[in-house]
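Encoded as structure tokens, the following chain is the form predicted on its own, with no partner shown.
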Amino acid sequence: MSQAPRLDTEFVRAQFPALETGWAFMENAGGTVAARQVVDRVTDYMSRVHVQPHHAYDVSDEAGRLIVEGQRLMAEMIGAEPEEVMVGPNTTTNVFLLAQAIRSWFSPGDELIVTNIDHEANNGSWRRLEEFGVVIREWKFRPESGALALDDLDALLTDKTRLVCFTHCSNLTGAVNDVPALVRRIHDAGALACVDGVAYSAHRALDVKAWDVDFYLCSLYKVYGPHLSILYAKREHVERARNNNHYFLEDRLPLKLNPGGPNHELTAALAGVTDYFDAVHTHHYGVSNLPRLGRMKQVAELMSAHEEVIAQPFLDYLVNKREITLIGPASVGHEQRAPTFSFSVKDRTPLELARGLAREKIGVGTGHFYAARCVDALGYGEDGVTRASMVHYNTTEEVARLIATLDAII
């Protein structure tokens, strides 16, 4: 068996414009930078097909073609049919347009579990449904491991669980929950699983068939995409689901899911995210006639190895620096933590720690990153925490670089 090719981050890079900046972006759970392929679609479809969609003629009928390859491939990239994936503004927006979308499923007295770990998309939607006399339940996360526990699960679950709403990797411990275990729980308990895989799909591919979500979230903004979410639901939850959208759209699966449609432009622009992967699958493997899940698969794996390689060292520091308190898995293992690494820092502010990194040209994170359940469960207060987090296109001397510019300001 020939050995896996390793990434080769030349190309990689050549492939994103803001890289020639100089910027080592290190804020990359909060937001990719987008690919040149990306740019390129937005430009040709603005500058070319700018026009109402789906009308006889051919300019027209050419962005509704545009449009609805866009929101296609997505469904390509993650496992899903076209029918199971709306195209929303961002995931907080798709997670509100689901819970009233479903919100008649519940009756009161019905369970709803949540967590305090999760980014707030997944949170709040789901927490107002209380006021309908569903009740809600908190799943606390372990905060030595920075992740969710199914034994707190089980305490949790009850004859009276209907959803479990949670996090596939924290956006601010980094740690990765084991989703087939989980949903397998939750579907034996009767219930559903809505699982949020923001911060795990720039690092990992998506199978939501093999994992059996009912419902699933990605934000491409942080998939080197544009700034839209995706929604995935299995097509009898979308079947069932309440029309959000007007009323002659009550059979547009799954556009009665989005009032007012997806953005058009951005939406057609998604094909270039999977430009970019075809193109990082083409120059490592050659031509392939794998379906397009399996070349992501391939590609995730070359992204997850190099981001190991690079995460590894800073890790290191964080792990030995005695002024440093590191939050979440003290592992680079991909099965354990994505490279997003939130700290905190002795008699230092995240601000200070921000504004001194940026000044060597190093952008990271600061606050609690909309999750703040998380942050108040860990005892950090209004500041919140520092967070560097880190995706294939970074580099061991970018991470060098941070590590040396941290250290001088510690």
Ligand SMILES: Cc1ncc(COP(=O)(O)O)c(C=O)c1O
Given for the second form:
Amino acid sequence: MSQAPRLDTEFVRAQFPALETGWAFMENAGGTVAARQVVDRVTDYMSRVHVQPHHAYDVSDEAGRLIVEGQRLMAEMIGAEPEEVMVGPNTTTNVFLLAQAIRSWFSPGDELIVTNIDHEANNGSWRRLEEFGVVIREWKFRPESGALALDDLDALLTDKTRLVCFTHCSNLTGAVNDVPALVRRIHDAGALACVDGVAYSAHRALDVKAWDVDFYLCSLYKVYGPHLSILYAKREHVERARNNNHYFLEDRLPLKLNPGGPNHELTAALAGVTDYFDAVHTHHYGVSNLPRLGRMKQVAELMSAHEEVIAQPFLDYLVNKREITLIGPASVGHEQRAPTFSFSVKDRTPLELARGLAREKIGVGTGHFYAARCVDALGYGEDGVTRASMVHYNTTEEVARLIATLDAII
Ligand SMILES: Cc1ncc(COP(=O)(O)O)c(C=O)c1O
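Switching from the form predicted on its own: structure of the form predicted together with this ligand?
Now the full complex is given, and it begins with the chain already shown.
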């Protein structure tokens, strides 16, 4: 059998104009830089067909087709039907819209489980349903692993549980939760599962049908694309959900969930995200008959194998340096974590560290990253933590620079 190819980082990096600036971008869990294919698609749409779409003249017709195609490709990319994938402005808004659309499914006394590790996007909109009599239960993560545990969920599930909202991967601890196992347990208890895949999706393929999730969320500006997000909902749920849109759009799936519809030029440019992944796939595997999701899985294998290699020295450094406390799993294995490393350093504030790194053109993040409940539970105060988060376009050289610069600051 021929060996699996290794990621050609030179090829990959040539697809990202922002990487030519010399910056080592390590705040990717906050947002990745955009692939050239995405930039080109925005420019093309806005230069040529930026008119009101779906009217009976050629330019308008083409604009409409590009928008529909961008949305369709996102559905195909995650193994869903186009009617099941709503394109919206961001995940926070998408969860808010979802909560509005399914609010009437809950009666007073029904229970809904949220976590204290999630980004507030998959938290606040659900917790607010308390005002309609829904009982909110909090599933606490384990500080030692930085992950959610099935046993702790078991202790919370009752015959009144209707919905469990949790993250696939923590944007703070980097820990990956076992979505298929958790969803099975949630369904056995008669409840639905709403999974935040935002911190997971830059690193792995998304297979919503295999996981059997009811709702899944992903922000495309963290997947090399424009500032848009997708909400997947099983078709039966989209059909049953209340219409958030104009009354005459009641039957338009999934548009009924999104009042006003999606941003046109950016939705059209979503085809640039799949163009990018197609380019990576063809470069490494040649022309292929595999369906898109199969190709995405191969690309994800290339990406995560590379991410493990570049993350290992950084993990070793964080674990062995006396002044540093690592948050989350002490492993780079992609089953356990994404290469999103939050940490604290004795006698140094996160801001001091970030400013010191920026002097060497290394961009990292600081604060609570809107996972404020998680940072509070871990006992980090106002300053929060420092986060260096990598994706497949980062290199061993960049990580070596990060370690050397950090070490000089400490
Ligand atoms: C895990 C996670 N979920 C949700 C969000 C919110 O995404 P958006 O900015 O699209 O609302 C973020 C953003 O950082 C995130 O990291």
